[in-house]
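In the form predicted on its own, a lone chain appears below as structure tokens.
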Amino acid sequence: MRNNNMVAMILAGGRGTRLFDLTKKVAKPAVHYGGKYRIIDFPLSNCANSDISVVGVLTQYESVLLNSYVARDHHWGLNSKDGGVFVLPPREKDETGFGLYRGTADAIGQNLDFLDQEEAEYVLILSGDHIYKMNYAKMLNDHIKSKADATIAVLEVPLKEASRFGIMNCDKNDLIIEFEEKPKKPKSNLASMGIYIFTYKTLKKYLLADEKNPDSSHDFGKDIIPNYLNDNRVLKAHRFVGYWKDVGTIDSLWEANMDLLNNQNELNLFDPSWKIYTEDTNTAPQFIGEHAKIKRAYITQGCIVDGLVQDSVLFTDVKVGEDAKVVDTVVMNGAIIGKGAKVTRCIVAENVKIPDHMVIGDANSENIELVTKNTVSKVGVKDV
């Protein structure tokens, strides 16, 4: 049974250029995360535990591999009698032939026949991108109950890193009154998490609007929302309280790796009550040899260890030999790390050799390296 005739959609098509290699030829959302999963997989679980049955992926920039991962709806728990995944590439193209999004809004306003088909009441926007576990249904009751137009979901961030995101400032009950994008002093520290329910009967008006105006962003942070709020259209906040990542950099994908190893990371992979689904890998057990030694490791199947791994991430089937040393490192799938090398604060990525005895990666270093097959061509091997 569908949730009030929700759609949701799930915008999956940014190039994700802050990555580097890692999405140069896999859309950003495909990335792996936690040793078994993909970015993708968090909205997508999402909606199954949120009972939306019918959900579009928006897909555009080197999207060949994550249209047929998600497509694969019985991933994520989703009662295809009732809808499934619907792998949604843009109509419109550009000079060179290219299927092209203008903005988030186009995106949404390039399916509307796919959310008219669905009888669509009220439309879930999702980004594709970020790692999170969130209850939909309960947004979406807020939504009902304020009898708003638009709800868009909110994180309180501090007041000083507050400049870097879409500001709501809101009246006591919630409702925005104001929305700056990226403010030099920002008035509140209610940051748009990118999330938002519309009603969809109002949205498809504004969004046709959109499409006619030469000037327009065609983006729902720029045009849409600012134009609800000019109309005084009711506009909600939707509080969220719990773990949110954007791991648009090397540096926030390796701190969200790095959060596993924690405890009481309110993440929790493991909680039954919220399953994260995804594609199951088939591969053996791990194995530790006799020479490991494993401080605080988040260790996937098929990885097989001889050698220091520390507070670190080893995604599925990597090797780790005799007397290497991996240090506050996350190892993608596949990697192989040789006898006595040494790595330290890196994202290797998948697939990558380290020969033996290499030395990459300073405990002192501000950033975090990625490691690439081009990334250990050129660095000479030293002895550890």
Second form
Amino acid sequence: MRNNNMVAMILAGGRGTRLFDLTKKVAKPAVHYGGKYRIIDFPLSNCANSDISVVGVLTQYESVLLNSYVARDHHWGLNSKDGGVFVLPPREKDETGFGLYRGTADAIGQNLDFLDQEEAEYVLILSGDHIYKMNYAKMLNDHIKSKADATIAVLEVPLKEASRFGIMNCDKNDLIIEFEEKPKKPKSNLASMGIYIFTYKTLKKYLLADEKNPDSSHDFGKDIIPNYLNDNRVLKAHRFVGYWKDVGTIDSLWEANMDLLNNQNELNLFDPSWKIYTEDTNTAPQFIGEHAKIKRAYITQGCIVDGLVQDSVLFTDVKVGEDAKVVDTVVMNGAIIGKGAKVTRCIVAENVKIPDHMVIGDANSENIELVTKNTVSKVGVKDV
Amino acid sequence: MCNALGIVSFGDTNVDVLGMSNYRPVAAINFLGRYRIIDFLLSNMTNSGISNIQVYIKNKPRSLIDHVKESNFNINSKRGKIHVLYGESQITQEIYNHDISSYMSNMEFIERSNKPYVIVAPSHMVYRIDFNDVLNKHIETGNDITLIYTSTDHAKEEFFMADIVNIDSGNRVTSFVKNRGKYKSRNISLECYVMSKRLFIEMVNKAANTSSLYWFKDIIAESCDDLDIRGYQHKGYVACINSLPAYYRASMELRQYQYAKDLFKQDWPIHTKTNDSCPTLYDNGASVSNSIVANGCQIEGTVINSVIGRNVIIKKGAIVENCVILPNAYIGEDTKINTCVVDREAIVHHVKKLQGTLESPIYVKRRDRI
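Now that we've seen the form predicted on its own, could you pull up the form predicted together with its partner chain?
To see the whole picture, the full complex is given below, headed by that same chain.
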């Protein structure tokens, strides 16, 4: 059933350069998280749970895996007759030829024909690389009720961190009067989450104009929103309370995983009323062996554990050998921790095999070490 | 590509997992944390390229229909079909509720299949097999019926009341007897038969005409002299889940990776219904060893030698030892349970100690609160 004519558009073209080798072959939204998920599962599941039927996913950087991943829309229950997940990479066009997406606004601007075809009345713009749970239906209600041209989801951040964000200055009715990108002296602590609802008719005009502007960076935050404000359009701030994380760096990706070890964590993936859906991996349940010691860990299907796992998160199909010690570490899909090996404060990348007795990482390190196939071949085996 | 119609039969009256089968057919009993027993046979069939399958249900169809409908067994959803069928005709007494009567009342669907062969197998025998190998052997030999069997040295403890199959030196099946646990080493029938569809229909009709109490296996046993029935030995792991102790024993064996690895091969996935549970949180105070744990659990207590189903909660100070805990069960603070089977959504809270035995594990009913 199509409950409303809001079409979601997920911006999933980002590379995430500060995740180094983790995004060498996959775009950031496809990076694994939380044992069994990929980051893009969060906006996709939020769409499904908010009764959105049509989701476009705009991909660009290293998109082979991401395109085939999101195309299996039944994983999120988005395979209704009227709906679906539609992969929208840049394409060759009759008049303009082949052009990459030049910015977030351009990505949508190049797909106005898709939005026309789906008869969108409202467009929900999402980022494919944020971890959070949110009911977009409530946000749409807010948008309609306040007769806004655009509604922007905002999060209260500590004032001292506000200068890292796009900050919304609002009146007493939460109508946005000013937008400042990374202000040195922030006047408010309401940060934009990069989640927008636009009334499509108006947005279309602005996007068409923006396409023709040679000085534009074709970005929602830098160009479209300021243009709306200049024209005295009604912009509403929709306040969000809860867990929200943009995992841009190895350290923040590690932290976001560690958050799941806290049984009171706000993301609460155990909540049956707002499940996060993901691919179905056909893996066996977890086998916890005779020698296993597990102290505070978050472990998913397909793992075989026979060593110590402490304050760590194990992703699908991880093997931890006998006498191995995995502490304060995120071990990604299919990685193998050899017998007697010791891994501390690391992210072990997908399918990396840590040889028996190798020691890697340091309990007192400032930063989290990313362990890839290259690291493992460079570091020699030390005696324990 | 296996050119056969798959028929999932139900076990005879000797197959009854006491207590648990009050709520669902044996095929739909939760197994190894995240599966239902039928998943292993259906995965064998679809992994072998069988995409037209009939699942026969004797009674209590709800959970099995839900499960089969909502699982993805990896077949083309237009050309393939898993058809859930049950006896449509009125059955006045339970003794008339057998496989032959189910086949008779659904004969039009069997006849409609365009596959020249059928592979008939019950779901309570759990093993991994490529049916292509069996069908190819059957076609190559040119015999009437091929029967899959396993050779065991544990016929005294396992496969109780299953069929012992006697095979002559030419690999021909000569007779069947019930296994009453007297002998150690025997060949046990896995009750999986491969034959042409034409012969299958003929046998079903013959059984119905001979006696209205006949099961399919009765007419097979009676035909050993007239038909060329050959044995096909299956060499891998087999669990025969035909009673509560047998279910318990199989669970205890398969929680150990050295047994389970024979069923879980990378190129032979076991398909099931995904529940979209998040991973399991081993919280402060948890101590887990020698166990299978499914996703979605929150464990703060001790778990030893057990099978823990999806979304199970084990509170602080609880000790779960040698147990099978089914999905969504709750084991309260400081409870000590040993050698128990706790059914779905049961709450063990007020009783602080439960101790069963290998021969008769304690069974806590579905949705029970104790």
